[in-house]
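Shown here is one chain on its own, the form predicted on its own, set out as structure tokens.
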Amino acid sequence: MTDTNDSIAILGGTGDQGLGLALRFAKAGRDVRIGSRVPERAETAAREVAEAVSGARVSGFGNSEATQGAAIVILSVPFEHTASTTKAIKEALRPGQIVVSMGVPLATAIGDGAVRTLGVWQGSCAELVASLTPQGVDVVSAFQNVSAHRLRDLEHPVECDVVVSGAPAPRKAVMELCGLVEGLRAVDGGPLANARIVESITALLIGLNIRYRVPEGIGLRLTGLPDRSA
């Protein structure tokens, strides 16, 4: 694998949240890797981005080999498509990359509603993606509480914490990616097992969203923290 430390891949990049990460990423000057099952997709989803950050380094590949070119591969994708997209990008993986799971198993997956979580056997949807990734691959938990309407628009600051669990060095690097986004704040969630917490906050929110009527996504903030740039 050639030298990728710059390098962010986006499976599942065609949808909402999945492509205004990759508009904040490629707005940040980033090389952004759009994947998908079907390339032409994610192609297209390049070439909109591209459309709207001038200068963008961003290209649309298949998820196996957007994954081949990524120091980080961010899995953007509904918790139904979770097993088998980390199944199928498995033999793309390689020792020393990082793979983040923003993924909630919210009970949509089995047309129930969104305000609701389901059971995971291994607890949480980053730790089902972990019990699926080679040995040597990180997997953190990060983005999913972040608004998919306030990522895309980029004239405005995101305004939201993102709460990253994980082991401590893919850790810190997760949560160096939230400051390439204006108004993202990281907080250090500690261990993977913590991602059961912050997964089940997703299904809280929507049902926010819903009874204050804001379409825009309501985002969270933690108080009281300490500002560990000073």
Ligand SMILES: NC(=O)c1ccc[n+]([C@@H]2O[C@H](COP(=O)([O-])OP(=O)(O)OC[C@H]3O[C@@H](n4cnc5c(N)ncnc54)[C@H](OP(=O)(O)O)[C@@H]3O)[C@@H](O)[C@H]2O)c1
Contents of the next structure:
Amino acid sequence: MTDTNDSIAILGGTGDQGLGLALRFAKAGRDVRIGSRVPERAETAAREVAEAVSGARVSGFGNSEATQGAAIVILSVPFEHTASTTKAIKEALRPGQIVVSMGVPLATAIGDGAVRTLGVWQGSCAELVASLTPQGVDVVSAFQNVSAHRLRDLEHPVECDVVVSGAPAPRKAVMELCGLVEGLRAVDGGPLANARIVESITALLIGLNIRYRVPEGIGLRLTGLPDRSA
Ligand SMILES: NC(=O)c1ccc[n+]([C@@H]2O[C@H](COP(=O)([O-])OP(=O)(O)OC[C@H]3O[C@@H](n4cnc5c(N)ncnc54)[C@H](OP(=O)(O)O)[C@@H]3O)[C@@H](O)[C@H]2O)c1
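So that was the form predicted on its own. Now I'd like the form predicted in complex with this ligand, please.
Full assembly next; the chain just shown is listed first.
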């Protein structure tokens, strides 16, 4: 990857969360490569982004083609399809690329409710992805606590903290991505093993959305963090 490569692939970018990120990153001027199992679906999603964001740099591909050459590859498929999707793009991944795991092992994967999570042998969805990616590819966990509805509403800032976990250099690169979306604040979440905590917070947020009747999605804000931007 070169420093000038600003492309972001979003696999499963045809779905709720992925399309939301695609809209936001396209609005920020980044080159967005939407991936799908069916290239035509990705092309349709890319047209939707282009219609919503004037001057958007966005295209649709099959998942492997979207992965090729992208600096950052975001996996945006349901937890139960994470392993198969990661295996399907394995040959397309190259050292230096960063894979972002956004998946949450919700119990819906086994027909149970969305307000609890499943145990994952590796510890988290992110660590499952890390166990399947080739050497030299870094996996970072991020965006699990951000609501798709808020992402897709381009008229308003997203207002959510994003806890980012992974090895230091790729973690920093993904923290910088958060700054592209108005209202998102990146929080240094330390090593990838912390993904299991962040993923389970999503189940809590879904329960809060139900109890407080906020279908748009409740976000996360941590207080007392020193401002490191100064
Ligand atoms: N929705 C939210 O508010 C939210 C919030 C936080 C985190 N997340 C996480 O973000 C990820 C995506 O969520 P989502 O709500 O966008 O999911 P989704 O809309 O249900 O699905 C996303 C995409 O996954 C692909 N997909 C579906 N079945 C598949 C299969 N059998 N094999 C491979 N790919 C398949 C589809 O893309 P193609 O058919 O085009 O291949 C689909 O458009 C999940 O891991 C979720 O936990 C979601």
